[in-house]
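So this first bit is one chain, no partners, the form predicted on its own, shown in structure tokens.
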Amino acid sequence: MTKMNVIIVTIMMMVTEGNKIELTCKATPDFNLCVSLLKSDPKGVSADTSGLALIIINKIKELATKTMNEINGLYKTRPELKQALDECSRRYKTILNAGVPQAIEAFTKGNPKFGERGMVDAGVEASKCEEGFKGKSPLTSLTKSMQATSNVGSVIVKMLL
């Protein structure tokens, strides 16, 4: 193979790998969010569908951690929200301690059905957290992000089933 052929094959592989993200994201409910999440991880360009699902579950983990940090800060600045914050804290701990590990294990062991459950549960837990504030939530942007990320992830997982 000549140098030129190697360069052409390499470029074609890069284009194909980049298109994998876009093709996958077209099937999700939020194309732009999906592309943004997957391209923000350097492994996204070369990941297979299972790898893309793992990237999303790691984004869910990051977002849940960020939300827990916000909840912990709100305990100090908004003590009147303690009851709702307690509920949210419990729900986000469930995401971090049960849903995310379950999903990671499922994807790494090739059992995506159980990974889907972890993705879906993250969105459900975020919704339940939001409801606890009865319309006055200081976490709305974070919970909406979790719901959207969960929705994107669950569609990607369904591609594996």
Second form
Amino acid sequence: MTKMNVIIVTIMMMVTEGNKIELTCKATPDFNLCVSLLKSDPKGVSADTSGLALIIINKIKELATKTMNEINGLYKTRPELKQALDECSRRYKTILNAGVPQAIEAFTKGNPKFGERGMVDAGVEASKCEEGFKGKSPLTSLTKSMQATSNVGSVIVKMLL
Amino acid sequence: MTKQVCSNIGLWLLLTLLLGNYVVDLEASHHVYKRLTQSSNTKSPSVSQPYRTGFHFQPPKNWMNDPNGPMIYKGIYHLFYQWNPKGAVWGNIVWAHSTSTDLINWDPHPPAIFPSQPSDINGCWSGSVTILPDGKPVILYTGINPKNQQVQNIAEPKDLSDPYLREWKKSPLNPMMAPDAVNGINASSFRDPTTAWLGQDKKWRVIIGSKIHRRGLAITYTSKDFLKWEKSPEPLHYDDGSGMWECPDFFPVTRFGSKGVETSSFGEPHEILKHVLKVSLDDTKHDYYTIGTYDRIKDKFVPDNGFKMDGTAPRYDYGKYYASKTFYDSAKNRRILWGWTNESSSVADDVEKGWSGIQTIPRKIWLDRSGKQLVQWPVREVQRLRTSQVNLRNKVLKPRSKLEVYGVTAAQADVEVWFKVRGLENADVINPSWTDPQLICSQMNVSVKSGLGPFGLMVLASKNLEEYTSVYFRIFKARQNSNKYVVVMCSDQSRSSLDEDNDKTTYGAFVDIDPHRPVSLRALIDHSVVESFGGKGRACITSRVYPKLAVGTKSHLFAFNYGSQSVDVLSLNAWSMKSAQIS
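Here we have the form predicted on its own; I need the corresponding form predicted together with its partner chain.
Full assembly next; the chain just shown is listed first.
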């Protein structure tokens, strides 16, 4: 009987672990994006909520780095956009140098409200960068990705507070 | 052969030099940025810093959050605070330290507590001071250990003969309290120990903020000698659904009168004491308190009727105010409250200006004679900064009028107004569903007339009101044909700046006063902060604003009335405030 119990409990735990991502993502504004982001990290399947928040913040870091590279390229190919690109540089540097490190330390050490700021701010900085192009942005697709990721992350952080 | 070698070496050297330069140019942008921000942080603050305060406590640079371990020792006030030595965001936190003889002018000292043992190697978070019976101050604080768990540690002064207590030593026995499998404490939700107090059994008690799922709780630990601590089976208090309880504070107040009570006090004979439990809720980012009694036998806090320790409880301050903490000022027999006000600007702006976070002016705090709320008022010492007084008496503010107050430095001022309201019978009846003053204020801005109001002050205003922050009242009848009134106080930042980047949320509070009597409003204005006090400290609202035009000498001050009834200004006193040594 006890062996059976152990097997049942283990199966239940495995099912719950697998379901934790789905359960968490159901609460977010973009279920599919959330699931794909969390599952793309090998730690996602067994992570607790703090761990899931860390995965999202790392995705934000990757996306911000990718966008910075894109911005640096645009300085050469679209020099007429320099002013807007300068503002975007400033915004994305803020994400990478301030928001992300703060959030990583906060989630790792258990003070999620300071991580919330970094998570939410990523979307804000991306929006501000986008606005600088006054409707003719070459970064729109990356901006939308960042906003969506930030929105998903913000909901996950709230669960930690 | 040698020439070949030499020229080859030479070529190599040249190549290396060129490569070296090129590599430096290619240095990862975040390293360059770090270097630049670090060097710009040491530049003199003359580089366009329109938002730094003149008399509110803030360090010269970088991020600050919670006030820690406030105390008075041998006549000198101490303030420690969470500070990041490396930048304008939260992180790498240490206990920075300043002292003062008057709570207004501060001398900085080197950081008092910083990572140095396993029990705090990953962070020195918030905590409190307890003054032991022999007069020695001891710090209890949260440390982050190598496993990133939250534990509680002790530190004491290295040299008690140093009046500034600059150096502190930590017990090798740290941590004093730690989560483990037996006590089941959540290792990422166990922080912010309070000032300890003595029980009748001569045992010390301290509470630490925690949570279990959505239950917020104050975990109690007891000790006979301040070194060996035992977890009590029951928390001092808890609430299901409120989430994490940060920065708890637990202290006695006299039922009548405004003097302070020492934290361990049982009160004078024939003196009634009440107790106050306060928490900072992670979830809502506000500070709340409840008034009640302390059952010393069961070691439990029992809130009075009508009080619940959650987001429905009254707040110290209805604006930007968090992580507050009180201490008993034995020199002047008062209890003093410190609170942290963060920025309402974007992270990018904080990084650019090189600093983030201020403390409010310390407030004396006591129980209102109604017994139903606490009252706060800026410490008297702040008045020593007052200079060049302007006084207006008995002016009528007609409907849709404003009155400029000349002769003060409007960006750095202390203003106190007394209004006399006429025609109370013409007040609108309050909509019974309007139970949230913040919503009332944000849905009705100053351009919306009501029966009585809005009337109040416009501060940090540009000449033609392109920018202004308005702090004002609206008065409603509680019910039709009633002689009872509801007074709402608003702090409206929605037009505070042409810059779209800031958090311009409107704040609101009910003020428990009878508008048949004069209505008072005080505002401490300091470049990017406005601390407003309605009803002589019955409602407090702190806000942060970042005007582009209303800066320095281009800042103006108005009294205004946009309601449909005239309002009398019985008296308006405004003072330019001298600058203080703010850290």
